[in-house]
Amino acid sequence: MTELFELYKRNFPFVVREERKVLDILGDPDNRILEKRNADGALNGACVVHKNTVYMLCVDREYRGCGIGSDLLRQAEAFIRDAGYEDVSVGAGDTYLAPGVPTSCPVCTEEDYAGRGVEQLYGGLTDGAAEFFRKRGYVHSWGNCDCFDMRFPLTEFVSDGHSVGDTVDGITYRFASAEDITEIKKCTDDAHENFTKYYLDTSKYDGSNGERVLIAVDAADGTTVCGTLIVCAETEGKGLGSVGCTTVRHDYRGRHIAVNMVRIGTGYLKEIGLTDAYLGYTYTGLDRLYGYSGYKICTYYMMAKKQL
């Protein structure tokens, strides 16, 4: 498991994932591994497939352009088939060491992120990945939608004079506690009802696996809890923050809230001493909430997906 680990950090730099995390899905019993191995033994490409879903094809850069990764492409979606699936998706499945196929380039929209100051992109990032794909009949799945890993580096973050605990026109922005969960699901419920489940685990309210929950309370009643935000500080990396699974109820929307609850949360992790906040596995229209407060696309990904 350590040879497959250390494939996969050779081959994506780009994608941000904890190390117990990514241990775990590549250990995963009900995988199937596909190896290919240089003259000396030593890995260097591999397969992970797991149900119709291949978390993982990469090949070292020194052995690509010889057929290794199309015949582990092959053997894969043979697997696949043969389970007796219609199709395959790269990337997220039941779980994912990366969302989709990182990439350069927008995949399907025609926006222009860079041209609204929300794109940095990492040095040595391509489209070659997602090309290999594309040739072998594999589509982008979220139709007209990109994907992409957003980041922020702390000192360049300038405070607006709000932090934890204030309230601000109206509404006080806190940190919750296990007596807030049930506000916290009808909130959640309303606004997007898929994101309720990230918020019902406990550990996030005493502070015991670095993870928070950042909630907008109607200052009027004390209790309407009317926007979330999830806060982790360290889980995914040393020094590393993020925000993510914002959410605000349908009737009070248009005032600020999410705004205020990322830019509040970005500066709780910088108070803290982090020197970056990320946001991963994220979607068009996001990218202005998240670029307001000074976040860059960093990483685009293909969901890439093929009817077999």
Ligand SMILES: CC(C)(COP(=O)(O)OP(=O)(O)OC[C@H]1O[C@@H](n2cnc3c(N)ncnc32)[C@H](O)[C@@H]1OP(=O)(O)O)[C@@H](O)C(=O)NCCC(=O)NCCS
Given for the second form:
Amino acid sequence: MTELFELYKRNFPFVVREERKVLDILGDPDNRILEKRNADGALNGACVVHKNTVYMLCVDREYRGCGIGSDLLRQAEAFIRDAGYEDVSVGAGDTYLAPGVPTSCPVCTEEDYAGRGVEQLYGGLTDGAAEFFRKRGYVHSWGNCDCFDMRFPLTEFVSDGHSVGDTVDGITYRFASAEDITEIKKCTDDAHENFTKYYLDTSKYDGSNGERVLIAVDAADGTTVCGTLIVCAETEGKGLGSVGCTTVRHDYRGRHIAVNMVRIGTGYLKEIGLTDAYLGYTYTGLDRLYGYSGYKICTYYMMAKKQL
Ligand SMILES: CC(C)(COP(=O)(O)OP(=O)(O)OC[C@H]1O[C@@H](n2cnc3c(N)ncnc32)[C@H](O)[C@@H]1OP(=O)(O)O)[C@@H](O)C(=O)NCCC(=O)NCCS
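Could the form predicted in complex with the named molecule be given as well, to go with the form predicted alone?
Everything in the complex follows now, all chains and molecules, and the chain you saw is the first one.
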């Protein structure tokens, strides 16, 4: 497992995922792991398959261009076909290491991310891996919608003067405690039910693991939770904070409640001394929401899929 984890770290330097989570995913006993080794017996390429998802395909840089990746992918596709599936996805399935294939190229031709100042790609990121999959029949499965991660250095964060505890335009922004879970659930069920499970985890409310829940409460009644945001400190790396699972109840949307939660949550990450802020696995349109706080797209993902 250590060898496979080291191979992953060498080949996916840009992917932000908790180490514990990565080890759990790589170690799932239901995975099929295809390996390539060099003459000394060291692991230099691997493909990790789970059901009909390729969680990871990589070949160490110095061994690329010799057909190792093509051979691993052929074997993976044959295995998936033999298991009775009609298609294969790269990246996200039951869970994910990266949501898709990291690439420097967006698919939305009408979006001008760079022109709007919300793109600052990781140095060295190319379209090479996506091109590898395109040549082998894979297509982006999200239509004309991009998937991407965003981040930015917190030294560049500019506060609008509001912080945790403040009331802005009739909405109070504060950290939640376990007593708020019932109201939080009403909000997330209304906004996006798939996110509710993340908010039911009580460790987010007792300060035990660096994760906290920022809520937006209607100051008129003091109870209605109209927005939620998960704010994490150093769960995915030293000096790195993140925000995610943003929700706003339908009847409160369009009032910049999400924009304010992200800005206040990000300000908190700076206040506690973190150096970078990050958010993963988001999509076209939300670059605008997160862009208000300064987040910039650092990598795109080709959500690669192929009919077998
Ligand atoms: C995304 C969500 C939190 C936005 O809430 P909101 O209160 O409407 O957002 P805000 O009013 O603060 O502003 C959002 C900004 O992003 C823009 N935006 C672009 N695409 C958007 C989209 N698909 N959804 C919402 N806002 C979008 C808005 O136009 C607005 O910018 P503007 O004022 O310059 O026009 C809300 O739609 C929601 O709960 N969705 C379901 C959960 C989800 O998908 N969360 C995001 C993934 S983490």
